[in-house]
Every structure is written in structure tokens, then in C-alpha cells.
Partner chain sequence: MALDKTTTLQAAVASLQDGMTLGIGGWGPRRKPMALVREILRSSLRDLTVVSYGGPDVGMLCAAGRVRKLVFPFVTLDAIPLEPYYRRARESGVLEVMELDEGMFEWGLRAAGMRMSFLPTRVGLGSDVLARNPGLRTVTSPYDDGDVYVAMPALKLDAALLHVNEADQLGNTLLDGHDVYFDHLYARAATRTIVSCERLHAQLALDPARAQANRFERYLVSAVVHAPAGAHPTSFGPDYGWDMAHLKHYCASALAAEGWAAYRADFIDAGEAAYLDKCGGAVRIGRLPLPVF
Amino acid sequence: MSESTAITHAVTLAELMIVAASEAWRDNGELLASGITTIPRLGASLAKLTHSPELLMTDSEAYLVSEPVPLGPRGDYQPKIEGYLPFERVFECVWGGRRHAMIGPTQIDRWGQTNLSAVGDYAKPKSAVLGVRGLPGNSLCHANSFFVPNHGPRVFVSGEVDMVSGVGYNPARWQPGMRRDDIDLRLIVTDLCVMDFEGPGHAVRVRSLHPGVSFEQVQAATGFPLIAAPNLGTTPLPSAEQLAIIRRLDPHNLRGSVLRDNPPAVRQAAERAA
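May I have the structure of the chain above on its own, in the form predicted in complex with the partner chain?
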């Protein structure tokens, strides 16, 4: 077995998604990188430790740190604090626009509108989720990317999301005088592919397919029509250096429990092994 084959077998889809997520924060300049939940947070952390050291990050509680904080119990690791960012100041940062967040909404539609509030009839929802949280403000004020661990038509809905929490590029929702020029939707990292909003009129476009995934498979799992990017390629596997950083940042392998059965990055590898 060659070394490259060995790496291919060892790499998980979660790790590939972390590397894909980290690309969202490349060339963003000096702003707050907020990766919410395990894979986005590891993506932001990887970005800061590799291509974008100028990013600001917090310890996910209240302090700005000069080095990303490892996930889970830290032993005697002490966060390297360089500043203070409690929620009151996070809101001030949001309104000023110097932030790029990646979150995992319950629903996403073709306009990039997102829902974290309630699924079904609003008056009597089938499923009450968290509430709109900060999505209306985040989506209006600063750059946003999304993370979807279960790419399917229940997430990528055919019509509008049931309760528009995060705003997007649906012109019908905007009246004269309502400024929406700061809306800035970047990447959607899913367990099948990476997408963006760079199609005509901000249409959702597949940018890269994860190894072993076809465009048709992604389209079948999406409730609205997708466009293939002209240079549609394969999402790159993590390098040995990136993997080493990910393992150091996530010593308890929390990334291993995000996706069902923690599949390998290369799907055929799993099928061959089975």
C-alpha cells in the first residue's frame, strides 16, 4: 500500500469538510471568524493556523484568542487571550460587518434564505427548533457561509424556507429603501459537495463535488435546480499538514461523531473495504 493510498483510507469525510470549510475564510482580511459547531469551528481554526493568520477568533465564550482553542476538555492548555468579546460586543461587531460566520441552518432555500426557528405551520409548528437567534442580523450585516451535514431535500427545500430567519437574495422580500447591499452569502459545505451563490442572479452553484459524488446525485438531493460551475472539480483531500493540525485541534475526535457512521472521505474506499 502506497503512502498516498494509506492517507486516502484514513481520511474521513468530516476532515475533508473541515478543509473545505476553512476555504470560506481565505482572503477575508482582518475580521471575526465564527465557526459555530464542530466542523465550522475546526474549519475557522484551520484557516487561522494556515492561510489566514490575520483572522480574529474567540474561545467560543467571551475572549479573543491569538491561537485557536482546541475542542473539548483542554487538560492544562491555557487559552492565549488577546482581547475580550462578550455577546454585547459580538452584536456591535455584527452590525459593523466585520465578521464571517458559518452556521448549520435547519432549512436553506434557493435564495440563500435560512431557517432555524420552526418547521411547518408557524402557528402550530411540526417542529420547533431554536428560534431565529441572530440570523436576521448576521445575514443582513456580514458574510455568512453554511454547513449541512445531511444534504437532502428536507434541508434544501423546493420553495421558501418555512420561517425566513436569515435573509437572502429573494427580491420579493425587499421594498424600496430597504438596504440589502451588505448581504454576502459565500459557501455551503455539505456532506456531498461545496456550493456557492455565484450563479446568475446569485443562483446556487455546485463548485466542487466530494470524491465519489456525482452532480446528478447532488441535484437529486436538492429541492431546487442547481448549476454546475464551469470549472466543477473534486473537493481536495486534506494534506498531511492539515490533518496533523486538525488532530491537534480536536484531540477528542469530536469531528468523528458529526456525520452518521463517520464515513471516509473517498466513498469508493468504503465500498471496497466492505
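For the form predicted on its own instead of the form predicted in complex with the partner chain, what are the coordinates?
Shown next is a single chain and nothing more.
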């Protein structure tokens, strides 16, 4: 069995998504890369250790580090601290636009508006989530990408999100004279595909399909019409080097618990195995 064939059979969907997420930070320059939750954090870490060494990373506590800190129990590992980064300095990065965060909203609509607060009627919601947190300011001040581990119409809703926590491109929400040029939505990484907002009028486009997934499957799982990018292709599998980095950064395989059963990245292989 060749090395490439062995990699194809060994790669999990979580690992494919980590590599896809890392691309959100390519060519960002020297800014704070904030991956919120396991896969986005590993994606940001992979970006710094491969194609974007200029990114700023934290230990998720109070310090800047020169290399990403592994997830879970660290054993003898000591973070390589290179600077102090209290909340005050984080906010300076946020307000100055020197941050790119990847978050996991509860709902996303066709305009890129996000909901992290409540599902259903806000006066009497079906479920309460985290609250708006920092999304109103973050979505206005710096670049944002999204991570969705379960691509479906409950997340990608048919109309507007139930509660607008994060600002998007919906023209009905903007009054005449308001500046809209600060909105900077980049990628959406899901368990089916990678999408962006580069269609006409910032329409959501499918940028790449994960191996074994069709555009029709993605559209059926989305509550609003999608556009296929002109160069629509297949999401690349991790290289041997990328896999080694991911497994070093996540020695306890926390990534495997993010997706249900964490299936193989190449879905045809999973179907044949069944």
C-alpha cells in the first residue's frame, strides 16, 4: 500500500475539517488567530505551524505563545510564552480589526447573520443558548469564519435567524448611510463542505465538497439556495506532515469526540466498508 493510499484510509472527517479550517487563516498576516472549540483551535494551530507562521496564538489563558499549545493534559509540556495578553490587550486586537475568529453558531442564515442566543420566539424560546456573547462587536470589528459539525436546515435556516447575535449582510438590517464595509465574513467549514460569502451580493457559495459528498446533498441540507463556485472542487485530504502535526497537538484525540462516530474522511471508503 502506498503512503497516499494509507493516508486516505486512515484520515478521519475531523482531521479533514481541521485542515480545511486552517485555510481560513492563510495570508491573514500578523493577527490574533482565535479558533473557538476543538476543531477550529486545531485549525488555527495547524495554520501557524505550516503556511502562516506570522499568526499570533495564545495559550487560551493569558499569554501569547510562540507555538500552539497541545489540547488536554500536557504532561511535562511547558508552553513557550513570549508575551502577556490580558483581556485588555485582546480587546485592543478586536477593536483594531487584528483578529480572525472561527466560531460555531447555533443558526446561520443566507446573509451570514448568526444566532448564539435563543431558538424560537425570543419572548418564549424553545431553547436558550449562550446569549449574544461578543458576537455583536466581533462581527463588526474583525474577520469571522464559522464551524458547523452537523450541516442541516436547523443550522442553515430558511429565513432569518431567530435572534441576530452576529451582524451579516442582510440589507434590511442596515439604515441609509450606515457603513457596511467593516463586515468581513470568510469561510464556513461543515461536515459536508467548505463555503464562503463570495457570491453576488455576498451570497453563500459552496467552495469545495468533502470527498464523496455531492452539491445536491449540501443543497438538500441547507434552508436557502446555494451557489456553486466556478472552480468547485474536492476538499483536500491532509498530508502526512499535517496529520503528524494534528496528532501531536491533540494527543488525546479530543477531535474524535466532536463529530458523531467521527467517520472516515473519504465517504466512499466508509460506504464500501459497510
